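The chain below stands alone, shown as structure tokens; this is the form predicted on its own.
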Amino acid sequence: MKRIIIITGASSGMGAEFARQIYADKSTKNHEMWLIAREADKLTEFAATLTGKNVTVRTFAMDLCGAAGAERVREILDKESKRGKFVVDMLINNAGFGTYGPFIETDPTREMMMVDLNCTALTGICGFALPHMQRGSRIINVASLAAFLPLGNFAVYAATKAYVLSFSIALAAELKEHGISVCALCPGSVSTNFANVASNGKRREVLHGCDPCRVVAHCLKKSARGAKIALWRPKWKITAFMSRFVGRYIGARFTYLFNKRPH
């Protein structure tokens, strides 16, 4: 039976790193990898770098935003079903973005798009992929360290990632008897294009960003062991733990006053 790995937001950043590491893993021999991203040229260019292994790479250039985006994934799954039986071995929901700045100064339309992509699309893709999964399948949902506390100057993004974390933990509990694992990756600053997008080009590089290679490698290892949350750096683990002792309003007010972000 055909075994498929689906990665969204796969043309760059952590999505591309997930693709590289999974492609290089000996256990994925004879698998089919579906790479999904919005920009066709970047996606095709990246896919061309994955050579020399017996893995079929297929690319799907599409906008995943909202329910319509999730439906597009459902359509390609339905088309694949007509071609024969298959199983989704792994689903990595990496597509998403953030915006910096106080909510009153940001574009409400863009904030709603963020909710649609970070939450709605992720939820729908999980729901549409699950019927094609079986015992041993894995879901990795990319959340954020921002998921653990409301953050000023990052209000909507932190809220979307809090949703991803909560949803992932609940889904893991529901799927335990089915043998399907769910892991929420909750990274802090990682050296990707995230800051450039979130700041509208005013911050090219995230401050103190970590190597995405190490973050992804740790996540894949923890997911394979059944972990519900992946936090690579000790600093991130401490921050996540200490967040439970900080009042939500206090955390949001403090970050609003002292953690300004270019926007």
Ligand SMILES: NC(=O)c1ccc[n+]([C@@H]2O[C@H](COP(=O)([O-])OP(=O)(O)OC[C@H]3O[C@@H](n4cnc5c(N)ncnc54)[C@H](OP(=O)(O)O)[C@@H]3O)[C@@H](O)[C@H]2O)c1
Second form
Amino acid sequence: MKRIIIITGASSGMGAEFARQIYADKSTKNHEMWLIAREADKLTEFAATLTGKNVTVRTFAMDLCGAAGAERVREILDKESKRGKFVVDMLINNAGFGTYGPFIETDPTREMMMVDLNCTALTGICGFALPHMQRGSRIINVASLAAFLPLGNFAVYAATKAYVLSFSIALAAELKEHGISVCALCPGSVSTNFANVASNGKRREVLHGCDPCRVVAHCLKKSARGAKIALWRPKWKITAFMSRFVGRYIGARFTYLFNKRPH
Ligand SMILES: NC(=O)c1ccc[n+]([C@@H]2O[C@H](COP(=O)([O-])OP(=O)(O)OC[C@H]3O[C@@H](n4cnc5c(N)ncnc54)[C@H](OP(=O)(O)O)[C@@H]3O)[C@@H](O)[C@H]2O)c1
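Return the form predicted together with the ligand of this protein as a structure block, the form predicted on its own having already been given.
To see the whole picture, the full complex is given below, headed by that same chain.
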């Protein structure tokens, strides 16, 4: 039976790193990898770098935003069903973005798009892929360290990632008997194009970002062992733990006052 691995936001940053590492893994053989993002050229160029194995890499250039985005994934799954039996071995819901700045100064349309991509599409894609999963299948949902506390100057983003974390853990609990694991990746700063997008080009690099290779490698290892949350750096683990003792309002007010973000 055909075995499929789906990675969203696979054209850059952590998504591309997931694709590289999963492609290179010795357990990935005779699989089909589906890489999804909006920019067709970037996606094709990246896919062309994945060579040398009996793994078919297919690219799907599509906007995943909202219910319509999730429906597009349903359509390709339905089309595949008509061709024959297959199983989704792994789903990595990684596509997402943030916006920096106080909510009142940001574009509400962009904030709604963020909820549509980070929450609505991720939920729908999980729902549409699950009927094609079986015992041993894995879901990785990319949340963030921002999921643990409301953040000023990052209000909607932190709220979307709190949703991803909460949803992923509840889903892991519900799928335990089905033998399907769900892991929420909760990284702090990682060197990708994230800050450039979130700041509208005003901050090119993620401040103090760490190497996406190591974050992704750790996440894949943890998810293979059935972990519900992947937090790589000790500093991130401490932050996530300590956030339980910080008042939600205090956390938001403190970050609003002292963690300004260019926007
Ligand atoms: N970098 C960090 O510090 C950090 C920390 C915590 C969590 N995260 C999370 O990590 C995930 C990956 O982000 P990244 O840091 O790797 O950023 P990135 O380099 O900007 O990558 C984002 C990816 O998502 C795709 N994407 C964006 N909007 C899309 C849409 N509407 N439909 C389909 N694909 C879309 C992008 O490709 P196209 O533009 O071609 O569509 C790109 O492949 C996100 O969920 C982000 O929230 C990042």
